[in-house]
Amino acid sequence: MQLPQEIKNILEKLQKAGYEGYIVGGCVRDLLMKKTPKDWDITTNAKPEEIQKIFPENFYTNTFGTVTVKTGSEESSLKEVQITPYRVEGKYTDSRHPEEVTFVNNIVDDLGRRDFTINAIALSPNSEQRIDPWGGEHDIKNKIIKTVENPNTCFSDDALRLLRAVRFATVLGFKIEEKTLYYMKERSGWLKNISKERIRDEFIKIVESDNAYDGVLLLEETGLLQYIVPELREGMGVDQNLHHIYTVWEHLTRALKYTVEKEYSLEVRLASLFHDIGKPRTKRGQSHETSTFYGHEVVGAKMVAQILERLKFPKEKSDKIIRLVRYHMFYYNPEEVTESSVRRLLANIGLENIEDLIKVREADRIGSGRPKAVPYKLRHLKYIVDKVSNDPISVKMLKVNGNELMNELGIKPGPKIGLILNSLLAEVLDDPARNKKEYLKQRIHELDKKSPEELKQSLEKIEKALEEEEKDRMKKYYV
């Protein structure tokens, strides 16, 4: 395991000053798993003021002793490195913050305060000596999430660890050890003591992971989901109608699974997970054949707005997710829907969001048990969207307009204006570099000398270009 030079330099400076220094926590875990760490943490027996003396380029603005050192590195993960003295923590009275922090001289005592064994390993400067009193390396090899100390004490100290356990299990593809899982279920209610922002950040990491589907199921198994998005649980056991073979809950989680497989964005993943969240509240009738959910997209959008506000999501992300949920039921039939109706859809959802809206519809289909994500209807919609959202080939593309042409020639409106503009357009289609005002004005005078019959010949070239453009568009979307 080769350490970056910036990390070696920090450890060497600590040693030269007479102190110990180890890399610790998630970066050690990543190295043991042959992954590149996203950030680096170092622990030492030096106190904060001593660390600051050794590394003048620093800032220290917390009460836990962590000094952030600037390395001057070009690598984003190495520009700033956190150095923390060995420490132990007092009792937690609010399941969030320790009453006191005490600096100690023993690295093992420091490792004992950490959450999970996989994060409680220290690595020496030469990368050979590992201090691993809790068997973290063994648990990494066996893909196990286990608390360092008694799970009850671990989770009472910081209830966010309940959610972090799920996140680590999800992101790393690990299993939670039986005793740890038991206490997570028993103490899930402690999550209520944690700020919504901290919950949101962990929830996002779960949804963004490659195992998001399993992560959401694990949130439910541990009892944590009811303290994050209880609205999702309303879909459990709620049957749908003939268009669906799964319950609302199964449908939504399977829709999320599809978006993960396609590596879609966080917004698309959440919109897919939430798109039918309003169905349980709008269900009418109990028959599998005749049940209805009229207006569930409107009710669902309002519910999603409340969820995202509760979890303190940024407004821009919230607005997009809400809009995707609100309009996911758009109707589209190639034989019935007109270009004007597609323009109205674009006005509602925004051209920048239409691709993501179609992705949500794909997830909806696969989550319903349909075999095909993108049927002819959706391909045809993409084709029409492309058609109505791009300017057609026309004289509006030219760098001169009719008024400029009349001023240049000193003539009044008449058929010849259009013929000259079309002739200019035909030339620009042949060579787009000609679409410059100086060149076009020069050509205006030359074309003015031609007869109407000669000028009309350019119309054939334009019509052919329009036909080719349409053929290319149809070929692109297989319609």
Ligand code: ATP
The other form holds:
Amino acid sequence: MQLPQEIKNILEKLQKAGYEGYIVGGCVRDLLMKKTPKDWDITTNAKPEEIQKIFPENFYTNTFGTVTVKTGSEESSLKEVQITPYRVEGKYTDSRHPEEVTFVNNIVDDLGRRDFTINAIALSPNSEQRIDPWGGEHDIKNKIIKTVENPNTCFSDDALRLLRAVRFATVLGFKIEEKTLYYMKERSGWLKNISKERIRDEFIKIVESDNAYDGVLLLEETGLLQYIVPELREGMGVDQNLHHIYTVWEHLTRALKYTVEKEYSLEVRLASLFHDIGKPRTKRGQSHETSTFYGHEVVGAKMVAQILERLKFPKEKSDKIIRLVRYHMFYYNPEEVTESSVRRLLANIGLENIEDLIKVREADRIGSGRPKAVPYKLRHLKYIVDKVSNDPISVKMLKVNGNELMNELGIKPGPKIGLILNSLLAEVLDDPARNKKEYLKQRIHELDKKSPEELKQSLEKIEKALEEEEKDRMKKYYV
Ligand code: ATP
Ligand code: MG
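Okay, that's the form predicted alone, but what's the structure of the form predicted in complex with adenosine-5'-triphosphate (ATP)?
What follows is the whole complex; the chain from before opens it.
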């Protein structure tokens, strides 16, 4: 095992100054699995001030004693290396991450505070000496996740470890050792004490992994899912109708599985996993032939908004996922679909999201056990999308803007401006040829004769008509 020169240099400098230094944690695990580490962690018996003296190019901000050292390397995994003094964690309250740490003099004590045996191996500078008191290397070989200490204490000290165990099992494709798994199931409720940000980060790693499907099943098996996305569990045992052979839960997890096989993005994976999450709450009728789920995409989009807000997802990511869920039911029968309805879809979903929406729909089809991912209909939709992709689909693309409109009418900013612009957009969505200054200016004056209330009502009428159309189709197809 050859270490990068930058790492060797750091370890050498520590030694020359009279200290011990080892590489430790994830990078050792990666090396033993013959993978390239994505970052490097070093542990030492030097204290933070002493580390800083040896490496003047450093920054030291956190309370756990870690000093980050700049190596001058261009490579992203080596640019900065974290050096942490041997430490154990202070007394824990309520299974959260500890607030205090205590430095210790012994590497074995430091390894003992770590979560799993596979993460508790230290490797000496020339990588001849391994300090592996808990048989981590053996567990890596046998693909086993096992806590360093008694699992009960391990999880009560920091309940995030419950989720880290699932994450490592999923990402690495390992099995969780029996006693560890037993205590995970017993203690899953402790996850309640963990901050949503820490939960979110682990959940994302699980969903982004190649084994995301097994990961979600393992979250359920361990009882952790109910503290992350309990809404998903509502679909368990919820039978659908004629068009489906799977329950809602089976359907959603299989949809996720498809997006993983296709290596789709996190947003598409989550939208697929969530797309029918509103079905249990909207189900009407018990018969397998005729039960319905009207409006499940609207209810579902609201649920997803709550889920992602709860998990503190960044707004940009969650907006996209919510939209994908909200519009996953788009209709695309080539015989009936019109260009204006595709423009309306684009106006709602955004041109930049249409490809992902089609991916969610593929996942929906495959996840329901139907054979073809991209049937003729979806290809036809792509064709229409291409055809209309230069048409105006947002207020911003109209040939008159708000300022021109106010000048034209001699009025000041107010709600009427938006109402008129949206009324113009509705007309232009029907027929893009109307997007001409002359025509729009003439329409502005006609629309100005209506009160805001009337403008609002006619916009709502269009919405309602579209909704009714959608409902009729749903009735026809039992979706
Ligand atoms: P990756 O970087 O791939 O997420 P990693 O094993 O490097 O995996 P980090 O979160 O970077 O994980 O942490 C580095 C090391 O610190 C771990 O290998 C483990 O030894 C220890 N560690 C991290 N978080 C915890 C925790 N919550 N409880 C106990 N030990 C932890
Ligand atoms: Mg790491």
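For clarity, a rigid core is taken as the largest C-alpha set superposing within 1.5 Å between two forms. Positions refer to the first chain, counted from 1. The structure presented is a predicted model; accordingly, all values stated were derived computationally and were not measured.
Put the two forms on the same core and the Cα of residue 437 is off by 2 Å or more between these two forms.
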